[in-house]
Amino acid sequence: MSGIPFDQREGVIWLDGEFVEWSQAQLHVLTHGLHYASTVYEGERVYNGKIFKLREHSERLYRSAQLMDFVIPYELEELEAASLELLQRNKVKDGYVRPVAWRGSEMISTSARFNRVHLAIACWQWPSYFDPAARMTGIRLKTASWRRPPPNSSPFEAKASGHYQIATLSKHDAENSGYHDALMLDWRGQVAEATSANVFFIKGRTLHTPLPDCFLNGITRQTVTELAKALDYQVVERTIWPTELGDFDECFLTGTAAEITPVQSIDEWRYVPGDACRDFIAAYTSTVNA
């Protein structure tokens, strides 16, 4: 990714209805998204000047601002004519997209009930989320000390801001200690999804995956599901204990961002990236590039 700081960009990005200059696609510093949370959002890949999925990201993203128990104010259809013009205004054609949409500035109390609901959208040039040269050899995972929270504390089908503070923390500290991410755990000790990612665990021709019942049920990870069926694997959602980790030969995260990246090992626990890992990022990457 290149290292220009987001808000030093150059091309357009998508506000209310317009394009406008990247530098002036701002908001009040008591907007109500910034101090209570009220924001959503998606992450979506451009692959050739295609979004990957992109009905799929719409229709999570309104129904991430129904939970969030707020309405956004234009037709998907509006949303994504905008994205894919968005991406030839700024000439992105293997990318990301970020549509954000949160409550404005009208109220600063916990109550926003008549707070404006705005809605961007921007894009930008990103190539793969962890060094493809290291892909293989697979990235290093800490368990997090943060869990992820019961279901009935928070509408964790939101992709929502909110839901990533923990995530955030735990990502730094796994980095401070010389990782590359966090494997977190749900709120009853059970293997969960790292910090923006979901985990598969390979045995065999079968992979092991945890019930998505407090995190989400990710789209790249929808997608390996299928994926398993074409190439013959075994999928299956079950629970998965820390004490279960050293009994699995591979190990990888899916994730829009992350794509299909291998683990080499969380905390003592060693994994070998090999034929699973390799199956199912040629498979993904040829379903992305179709």
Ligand SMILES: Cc1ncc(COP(=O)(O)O)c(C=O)c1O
The other form holds:
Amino acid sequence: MSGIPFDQREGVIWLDGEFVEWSQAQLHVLTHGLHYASTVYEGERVYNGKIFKLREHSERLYRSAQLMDFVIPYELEELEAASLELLQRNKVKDGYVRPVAWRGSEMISTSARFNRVHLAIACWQWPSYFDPAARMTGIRLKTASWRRPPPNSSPFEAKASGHYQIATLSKHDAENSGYHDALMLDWRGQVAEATSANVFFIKGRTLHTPLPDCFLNGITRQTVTELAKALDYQVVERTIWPTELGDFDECFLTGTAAEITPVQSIDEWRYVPGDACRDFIAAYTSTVNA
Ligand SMILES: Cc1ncc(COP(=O)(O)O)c(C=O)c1O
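Okay, that is the form predicted on its own; can I get the form predicted in complex with this ligand now?
Everything in the complex follows now, all chains and molecules, and the chain you saw is the first one.
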């Protein structure tokens, strides 16, 4: 582990309508969100003091809560104003913002219809990894044994904590075996995504990416699809089977945290990060900094 533990950092956190000292942003051990994963959150990037696609992230947070059957008791505009003030108070220019909403501790049982809903926002300095040469080396993925469940087994469009249980298990397994991350298949055995990022495969000037019918259709994934038009790449959303992994020239992951991360291998399959990775990294970098 490196860096200062997250609960020991300095600054302020917005908690239920107030700015509180970082060390005072606490909750009770009998919190429903902790026991039953009734928690939703967002991950947002700050570039030069501005939150990239703030409105899209805010709307997804409220939609995630709705999908988890609770209502965030603050207006969306209030959340956004609080996030921007938080950046100023913590002097974060290039960093990350983490809004999180959860059910409180009034009841500990499966039913939690009357539990209070809480909202907190934290942010911290986290400059983007701008060294394109280092990034172009690419990361190594291992196919996970856990699979993304079918759409009738979880509200997959929600960015909800419960979905990260198998992501953490898969990532640990990959890291313990010397890989950087895991590639997750879905319940049918089709390629889905990485543990916290979407995946694109490139052949010539065509990007192939799995249909997001049981996993998050990431905001970065949608940005890349828009950028592809301007860069004169075609995007094909389709079923991708693991047996096809040897058919592509390049591969990259997309996500707010991952940005555009080239992949050098998935299990025994090799990719050489090249023009497509370079084109999309450059276009994404200029878009987020515009
Ligand atoms: C499971 C999962 N898939 C995909 C993504 C990419 O989403 P976005 O581009 O909106 O950050 C994330 C990150 O939030 C994620 O956690």
